[in-house]
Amino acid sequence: MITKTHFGTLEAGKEVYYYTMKNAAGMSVKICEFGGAIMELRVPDKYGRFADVVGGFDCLRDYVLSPGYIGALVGRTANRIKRGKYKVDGKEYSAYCNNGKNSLHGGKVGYSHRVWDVKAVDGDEPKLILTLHSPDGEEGYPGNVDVKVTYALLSSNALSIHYEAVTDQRTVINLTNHAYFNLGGYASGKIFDHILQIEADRYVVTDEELIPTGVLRSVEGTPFDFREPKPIGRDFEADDQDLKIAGGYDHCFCFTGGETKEPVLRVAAYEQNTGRFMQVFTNQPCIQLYSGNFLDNPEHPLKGGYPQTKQSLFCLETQKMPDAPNHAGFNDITLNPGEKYDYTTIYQFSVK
């Protein structure tokens, strides 16, 4: 079942709507045209009680003005690019620098702050097909790029996100979704007790500006080793320079074996009080674990007036490595005419 609801009006006069998808099991998700944002995601606990497990806002203005990219689709390149500079075929391009001296999540007006076209396809497993045209030169990126993101609410209580894109000129692209999770419910407090497992043997080391140094470090013997399940908070206060620089986890984890043809299970998160269990399947090579270290903006409270507080939500952003064009040996994020950018991430919910 899909319903469409008016959400607000942008300053330019554009009307914005959100769509609610619900499956037969009662799981539901709200997706906004603005930024393609996941506004709400309601899943049951071990007693069958439903709660909203993602951060979001009650009004359109907060999505427009709040930092944090809460729930949004981000692009043309997710994550950071040092000084906004990168090369394609030897030619240097400059992306807009919106994060200090660096470019973050697509620039000044990335895909997170665009109004997407939405086509609703109802049924037992309802879908929303979001499309966006990104013109040549937008935010300093070459090529006309047409993006399609399909959100599907599966009967198995999973949310599938299928990313597709084509270009008419060689360019760079790295898409993700920036949903913020707390499996206890978005307003249930700190995330430190969540049990997390990530099938990643290396992570990307960053400098004081959270820009990759080019080093891929083994997780062995570090706070970044989530190959066996452990609480997010267990090593949070460890004497580790990479953790201290970021104020917690804000790092790209490289999956063991890298990219796959089809989505495979890479991440699992478990909240013991509710029994909610989330598994992340993807064919992407990496994931950014972000522990909400900058969630402290009092001007933009979350739904119901709940304040933004640090480490109350976490992100699991499937993607390729940040600043990839500037590092030999990092993932290739170039897209050529005639090729298709084609990746899928599935957030599967259950209880245990």
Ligand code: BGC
Contents of the next structure:
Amino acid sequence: MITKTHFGTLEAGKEVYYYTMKNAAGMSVKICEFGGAIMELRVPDKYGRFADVVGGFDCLRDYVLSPGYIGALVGRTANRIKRGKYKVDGKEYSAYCNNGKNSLHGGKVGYSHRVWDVKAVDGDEPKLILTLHSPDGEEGYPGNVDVKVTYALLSSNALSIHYEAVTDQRTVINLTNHAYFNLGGYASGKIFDHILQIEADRYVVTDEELIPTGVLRSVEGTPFDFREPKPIGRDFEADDQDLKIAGGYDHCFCFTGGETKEPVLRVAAYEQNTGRFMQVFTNQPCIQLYSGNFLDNPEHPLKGGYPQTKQSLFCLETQKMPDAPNHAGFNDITLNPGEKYDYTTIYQFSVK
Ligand code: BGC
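Given the form predicted on its own, corresponding form predicted in complex with the named molecule:
Everything in the complex follows now, all chains and molecules, and the chain you saw is the first one.
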């Protein structure tokens, strides 16, 4: 079932709506036209009690103004590009620098801050098809890019996100979703006791500005080894330079073996008190684990007035490596005319 609700009005006068999808099992998800953001995601615990497991806001204004990209679709390129500079076919481009000296999540007005067109397709497995036209030169990116993101709520209690894009000129693209999870409920406190498993054998080392140095470090013997399940907090205070620089986890984990043709199981998160279990299937080569280290914006409280608090939510952003065009050996994020950018990530919920 899908319903459409008025959410607010942007300064320019544009009315913004959100859509609520619900399946027969009672799982529901709210998606906003602004940023294509996942605003709410309600899933049952082991006793059948539903809770909202993602961060979000009550007011449109907070989606517009709060830093954090809460729940949003991020593009044209996820994460940071050093000084905004990169080359396509030897020609240098400058993406808008909105994060100190660097460009973050697509620049000043990335896809996270645009209003998407939404088409609702109701049924047992309701779908929302979001589209966006990103014109040539937008935020310093070449090529007219047409993006299509399909959110589907599956009967099995999964949220599937299918990302597609085409371009009329060689360009770069790296899309993701920036949902912040806490499987105990978004207002249930710190994330440290979540048991996390990530099938990644390397991660991207970053400098003081969280820009990749070019080094892909083996997780072996480091706090970044999540190949066996462990609490997120277990090694959080470890004496590790990379963790300290970022103030926690804020790193791109490279899945063992890289990109796959079809989505495969790569990540699992488990919250012991509620029994909620989330598995992430994707065909992307990497995931950014962000432990919400910058979540402290008191002027933008979350739903119900709950404060944004560091490490009370975490993101699992499937993507390719950040700053990729600037490092030999990183993923190729170029898209050519005639090709299709085509990735799927599925967040599957159950209980244990
Ligand atoms: C990045 C963080 C950044 C955050 C913004 C994450 O994807 O890894 O460094 O602060 O997005 O909300």
